[in-house]
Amino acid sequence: MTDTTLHRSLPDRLDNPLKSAVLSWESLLVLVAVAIFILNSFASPYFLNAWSLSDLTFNFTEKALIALAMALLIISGEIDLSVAAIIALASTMMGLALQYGADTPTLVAVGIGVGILCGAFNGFLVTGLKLPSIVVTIGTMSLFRGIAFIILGDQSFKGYPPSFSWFGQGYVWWVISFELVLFLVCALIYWVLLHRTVFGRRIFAIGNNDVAAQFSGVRVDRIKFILFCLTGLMSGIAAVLLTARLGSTRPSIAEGFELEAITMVVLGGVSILGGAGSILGVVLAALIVGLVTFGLGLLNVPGIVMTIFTGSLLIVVIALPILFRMWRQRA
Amino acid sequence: MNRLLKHREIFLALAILLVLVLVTARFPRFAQPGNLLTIFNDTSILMMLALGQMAVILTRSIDLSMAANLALTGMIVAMTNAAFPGVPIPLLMAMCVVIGAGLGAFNGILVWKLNIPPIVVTLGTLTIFRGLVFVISGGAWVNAAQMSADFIGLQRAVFLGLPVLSWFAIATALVFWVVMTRTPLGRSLYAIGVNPTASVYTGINVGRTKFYAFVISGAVAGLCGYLWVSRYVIASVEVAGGYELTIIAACVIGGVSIAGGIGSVAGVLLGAIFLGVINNALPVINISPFWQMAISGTAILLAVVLNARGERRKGRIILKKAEAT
């Protein structure tokens, strides 16, 4: 396939620039997002209201904003499947320290520091023992999410302060949300990272050729172990949210996020072998996830059907561009 | 200690034993045959699909959706021996198969035409087969009271000194050894994972081959779907909920490598019957069954390492990315 190959290596402006803006990926999903909140707007009298779409962002923020991380770790050719389980740890720390009557600042604190010291964990297995991340992070999601049954078993953490829930209830003003400022505030400081920084450049640069990224000198495991915590970081920031909304923990909380958010980033037009993809795609495959699963909610689709969808939709999103080559290719 | 290490199959033996002799030297009824036994019988389902799982990782692919097809499977074929009590176990078997055949070769074929990466493929069709579990029983659950006696009976049948479902095991481990060193498929599944490229030259078909893979997975998944629901007497959309890196970590403690090539079928038979004794030791030794998953994490990350150092051993590769991709 020397098709992937060309379109693996890193191209600088070498199209019409307006050409291959309206041919890209990303207004791909821009017509599908646009689509799919038509067939909203129909399907349901009660989608165009303010409150409405103001409740359909929390339905994907805390999965987006692991995302956007998860995002760069993948372009370095990396992966962490462990963000779930480092929710639940980080939100039974949280509820730990509860207990031991923590007020609300401690209690963020601790929720981040968990995330990073868990992404940290994994960095280093991933860089400093030269192990295979999927496998890695298998193996830390049953040991992080252990960790969580071991000390809640079959209890749950309750009693958060309400000056904590204001993480994942709260309102910055009228509809917004703070969930949403948040994360519309990390996808800009993740865009300018990715698409405007040295270090941006770099990721791209190891997930093409690793081998060669080292002998350009780019320090290229210091950089995955970055990712990694950085990863760990976003997780415990979701942990955060998570637990402030719910306002419960309990060692099954945020069951299946590592799937749904991997299901962002690769719908975002990101490729999971890695030295390709862009924050924008992932924004917006995160807002047709949430607009899918909203809508599908609107309807009274229990939560399982909609996997079906979003699982068709990450596979079809997928083939029809490469089904679409082979038509062209033929003809 | 470092020949010890290469032979994995050994080294897994000698810590099965060392968990065994620790738990009996407590609880000297632990070791009795028939409890090593009903270890095993505990386990047969686990081995088989971690059997699956490894023609698939030897080709460098990874299948997620294996627990979800079990469970689709199982459900369809608990709600037509629900409907239809008479059809014959034996045809309800073979349908078992087929259909996880169907479900993996669906799998395959994207691999193989579309060259969709097989995490991706196996990532979204593990959520649509489960939500298919959903949309065909409604939500509802198929309870003992509406399976036949034959449907549950079947695999608990003692036949020569074992369980049925023991004996499925066994012969699917024949089957899977004999397939992976005597048959040109099996050697092309381990070709190909270790080196792609020189396969294509030395005419092997790698996409079709990946397909064969999947299937194969897909096939004994579904089996193991009936074997599952008979086994614990209820078909429901949860049946087997996360146990897609069960089966992961019983082939990586078993030695396969997920850079593909290598693994052996006695390697995830023994990865298999670790996690069984372990989780069958925990509540003897009065363990909480709660730290049954953080104790298989830290096996697995234990087992990865073992596994990096067996190795590195892998020569230079001109032309990495030809056309085997």
Second form
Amino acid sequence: MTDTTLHRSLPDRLDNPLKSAVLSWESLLVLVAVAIFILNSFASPYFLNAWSLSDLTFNFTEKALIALAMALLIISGEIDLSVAAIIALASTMMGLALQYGADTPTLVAVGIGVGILCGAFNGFLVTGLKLPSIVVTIGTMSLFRGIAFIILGDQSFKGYPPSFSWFGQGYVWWVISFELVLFLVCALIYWVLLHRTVFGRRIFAIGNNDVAAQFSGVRVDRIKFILFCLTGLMSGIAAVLLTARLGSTRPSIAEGFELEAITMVVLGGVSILGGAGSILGVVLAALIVGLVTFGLGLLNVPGIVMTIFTGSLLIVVIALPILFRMWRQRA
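I would like to compare: after the form predicted together with its partner chain, may I see the structure of the form predicted on its own?
What follows is just the one chain, with no partners and no other molecules.
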């Protein structure tokens, strides 16, 4: 085979990496984000204010942190619908610890620890007992939030110390919040983990065919268990940030977070069937969801309309690839 023949036989994405990058899903998300940013600047005179843009970051960072771990889990072929309930339970336990005089480091440890334990419980049920993750996490979604309601009822925990509140309200420099910096650091860590490590390649292998991965020597159950623990970890971190930002704990906290986190993941190009996706896409999708919801908030659009938009967006993003594939087959 000649060099010319070999060159022509290469796939487009290898033959022309620049063309592949320009035509990628991530490039489309960048264009969408820029377009929404421009529309928001025309829709509201307050949008381009530096402090308004800072408030924008609070609008999506907590959900986006969960989406980072959720992306890895969905790529592996699993899902966790209990993340919002984990936040509620972790926040409740932090409030309970506060009543017994816990200091800030202890409160943070309690929130993150409860998140990890809940994630490990989900992981054990899925990998240990071989139960479907969607069924397990629907059950634990009710279980975790139910425990929070039993402890709190219609009451709330308040009086968190200023040092704890800084995690959700503090700024690292000028208008750059601690939440935003933490999200960017976590995004970089997850990007390296998924795209530059053997562990990440094994996640893709499991998502494409877990049986083949198992026969190839990949410890499928162990990796899936770790991914559920990571999702619990990020939910615990989100619980710390959200509780610190609100300054109080209620059993209804974080309702609907699971829907927005999954929307960010799927909009970011992660296949809902597993085996494909990127962290960069998830980061861009989180920014888009944040821009849209923040823009609607500036226009005083009711929260229920935002929920309808998020649900509709999730359906459209899942349906479009299927419709496109059907159209190509017919063509």
